[in-house]
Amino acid sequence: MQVLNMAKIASIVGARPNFVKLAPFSRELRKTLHEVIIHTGQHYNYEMDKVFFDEMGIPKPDYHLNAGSGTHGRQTGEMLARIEDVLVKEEPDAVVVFGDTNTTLAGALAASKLHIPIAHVEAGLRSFDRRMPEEINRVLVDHCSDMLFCPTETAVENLRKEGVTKGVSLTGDVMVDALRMCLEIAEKDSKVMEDLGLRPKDYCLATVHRASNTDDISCLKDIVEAFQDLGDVVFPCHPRAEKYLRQYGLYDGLKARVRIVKPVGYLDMLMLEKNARKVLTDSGGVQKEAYIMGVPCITMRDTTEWVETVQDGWNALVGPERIAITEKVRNFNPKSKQREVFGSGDASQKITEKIKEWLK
């Protein structure tokens, strides 16, 4: 093993949620350790990829693997092979993976086969819905990781129930770090409200990207009809959602009633979330950001890994059902106050210190 101050950490990212988590972590890590960033290319257009590096000051990746799209198996396999080649070349002292994407799984598997220690940022989350590819990724990555950095006490308890206690740390959530790092910048620099002609609390913000909602015509049709019923919806349209909206002949009808825009960068997304009257989403990260910023969230899923947002009364699970979505948007008004269940904004520092302790 290398001397600590020369230790090399490989951070493996590839999708929009990974980039948000990487930004504050990389900033902290590079104060004392050497970082190599490996970008798989899971997300590969500007709105889903490079804009995050530009806005959040993430260093340029040392490797871009251009793995691109494909089925879950094909994409993960392609990334696994290419990540392995880089790890053999770089010989890092540890690999860091983030969240629950296919990139996360591929990075963890590649490192485990090479006996390189694995740190999982955002460990222990469970929706208990094995139909979600992300749930499978979470479980597998946790069970082959050496350092498991949990954002909440619930996550620690989930791991304990699965017999995972060694290497587990409660650190808080790096997305709180990212939000605090970027919100002031967003309020100063973002022009998205003016560009879209929006007034605060005068619209609902919607995001849809999960395969269970986009690929199933019945679910997607229900969601589309709910958005049309509501009318005052701003919808940054994920490429996957746009693909199936067009394929199923739903795009033009939705566009006639709803404000469809291209995916936006992190700073613009924060401003759209903060100023929305309600948020409608199937994204884990958006649920959490809405909670932190005090915006009621309606989640178009039957389960969530962020159970605290539901327990505290700020997030309503409705599934992809037209009537349930519209009813909650019109009548869901949280009464309680949010807690610091995701930490106080120092998760990146705690994780970096834990990695340094482990390397010693």
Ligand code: UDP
The other form holds:
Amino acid sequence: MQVLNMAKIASIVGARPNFVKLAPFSRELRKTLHEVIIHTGQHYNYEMDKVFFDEMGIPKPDYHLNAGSGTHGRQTGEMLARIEDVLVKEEPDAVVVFGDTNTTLAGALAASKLHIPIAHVEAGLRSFDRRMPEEINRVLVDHCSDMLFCPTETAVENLRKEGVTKGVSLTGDVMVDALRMCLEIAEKDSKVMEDLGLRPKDYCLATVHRASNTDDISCLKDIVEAFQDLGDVVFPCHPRAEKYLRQYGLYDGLKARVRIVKPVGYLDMLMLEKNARKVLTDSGGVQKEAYIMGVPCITMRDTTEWVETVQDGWNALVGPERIAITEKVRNFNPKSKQREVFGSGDASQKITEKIKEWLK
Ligand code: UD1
Ligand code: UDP
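Would you mind generating the form predicted together with uridine-5'-diphosphate (UDP) now that we have the form predicted on its own?
In what comes next, the whole complex appears, and the chain from above leads the way.
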């Protein structure tokens, strides 16, 4: 136990979904182990970054690397170099990386070159679409990780099919832990429904940020037209989407017809999701949250990693096509019951236990 008390874990984060996953994990890990948080700076606007630390009680990062935005190679390379310097200095016993962002890949690569054991939280997810930058990140990170923490049985099976079985555990999803940790607080503290003048089940909540949807003018135009046709849409707009909406001259027309707001903090997001009539998204995390809260979800993508949400009838995939999107939003009304396919809210605890066993 003495050795474990001294063990040092470096958690590497940098983008919005990394922060949501870190929050419950860090809280649990710090009960028994020493954690150093390394923030790459991939996301940096207050509403994409610090709001999550403030609202979810995540400790201030020990290192902030200010890597910022860039092309994939440049951004990942900048982060890799800067993370390496910190790992050389800190000599952690293991690093933990989360999900599938460029931060996740940079963290795992830096650690693997230094022979530091890697734990991957949210291992084994696959869309089987290698054009998605996140798919490349996931595959590479899984194949250099020592501890692979899978949120679902599907993820375990995906790894098995790639020959990865060593170090694999089914732990459930830390995003369930995050949701359970924050929902009650959100119900009490969030004022977003009043602030936006919204009534429960009177609007659709939309998020869009996938490169395949935002960067391609014809896809983005179809999505914008679908939102305009629907009208009653509340759209917390990711900076990537805002950039391309403005570049393609679509922003003002959309703003005239639907409610565009800045990205919201996690507590407000939970309330907006819970009270939405339908959720329209291309986000991984939002698909799961909609499922857990029993809100029908229309995912504007041809594939999903979260196949259980579709199998159980709560998530419908549609390509970025105007008519298909509006048609689905109007007619998709799931009736089936959800299951606990993403675990029961104890993933952080299970992962911490597994890391401790591994360190022994
Ligand atoms: C990244 C992740 C994606 C994740 C998403 C969550 C990768 C490859 N992609 O995509 O998996 O779903 O985060 O939100 O890691 N920008 C700002 N301010 C910010 C952050 C971004 O203005 O705080 C703008 C910049 O113009 C930047 C663009 O958004 O170039 C894209 O940011 P980036 O971090 O490269 O990718 P995301 O699209 O956010
Ligand atoms: N989220 C948020 N505010 C927003 C949009 C998303 O708090 O305006 C949360 C969302 O509830 C989920 C996480 O961010 O917990 C998902 O991150 P994102 O959609 O950026 O990335 P993905 O899950 O697609 O990687």
